[in-house]
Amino acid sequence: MYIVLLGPPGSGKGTQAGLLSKEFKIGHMSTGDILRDILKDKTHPLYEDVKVINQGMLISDELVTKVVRDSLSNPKFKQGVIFDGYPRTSAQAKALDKILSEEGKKLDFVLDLNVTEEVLLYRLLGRRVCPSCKKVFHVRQGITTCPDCGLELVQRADDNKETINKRFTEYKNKSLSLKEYYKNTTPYIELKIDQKDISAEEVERLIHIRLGEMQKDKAEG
């Protein structure tokens, strides 16, 4: 099974792909991992390329891209993908869809999480992340160490308001045809959220909800 996670950063595809990919077990890619990775080794070859991130900047759809694609050979994805934070422009969208068509393969669905900014200030300006296990919390939970790894919870470096600012408006205009594009060519479910409190269960729920009305709808079409 080969899914989709759409959302602007902090809309919470990070878990929901946690959940998704032990449910359906298959792999679970975040770009944003891989690229973070990168971030920290100065000698990796693309890292004067991918370095813009911090500067709140996308990277070029053929550099990402490539990432995905070399990371594809990881045998973890070899029974399914959920790609978390990829494509991000139609462009990249139309290259996924040649890799995989490339595998005798395709996309199962699409999952939009439609995330409004006032929610993601709330959510990214307090969120905090393990540095081994990349396990993700909140201010508000009052933790300030991991409970499984035992290190210090850090704020990313781009958990800055002027940086999501600039995230969202980017991503809100370069995503405008990718979901277009999407709309038109695969099964596709948007969430709306505009809650600051709504748990990641009850998107899970919602979620849920959304797929068995596409089956039916499957079924009965």
Given for the second form:
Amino acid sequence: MYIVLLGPPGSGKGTQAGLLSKEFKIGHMSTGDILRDILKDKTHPLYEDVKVINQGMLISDELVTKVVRDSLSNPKFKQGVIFDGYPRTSAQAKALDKILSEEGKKLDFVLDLNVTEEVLLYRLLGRRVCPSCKKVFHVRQGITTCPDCGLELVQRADDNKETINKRFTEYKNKSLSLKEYYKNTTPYIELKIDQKDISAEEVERLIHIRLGEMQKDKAEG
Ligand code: AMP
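Having seen the form predicted alone, could you give me the form predicted together with adenosine monophosphate?
Starting with the chain above, the whole complex follows.
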């Protein structure tokens, strides 16, 4: 099964991707995590090209597609993938369709987490992440160390107001044509989220309702 998860930074893509990957027994591929891992190694051949992500800029379509193509050979993606953070442009979407079709595969559906800007700022400025397992928390939970790894939670370098605003603008500009592309080519589920404190479990429940509706529509032809 191949799923693309769309949504601005802070929309809960990572959390929902983790849940869906467990449920469907497919790999969760976060390009943001892969790129941040590259930045941990200054001798990595892509280090200099990837560095721009700390200023909130997107890396080129060609470069990120190369990173995705290389990562797909990892055995954890053998049964399928939930793509989180990729594609971000319609050129990347077309490149992904090509990569999958070369393997005789295609996307099953696109899930768009359409979260309002106000909700996003609240979430991102308070977001804290485990540096090891990447699990995400919020300062309102009052947790400072990861319950699983015991490591101190950290704030991502790009979770500051200036960078967040840049990322919003990039996302809005670039995702318009991407959404248009997918709405015309792939089964598309859009979930509108405007409640600040909606839980991940509630979002998961709403996703399941929509998935059930999609399957019913498909069965009815
Ligand atoms: P994320 O964790 O998905 O918010 O990604 C963090 C940063 O990595 C983004 O702000 C971009 O700079 C970069 N990045 C991740 N995925 C992509 C992509 N598909 N295309 C271009 N840049 C990306």
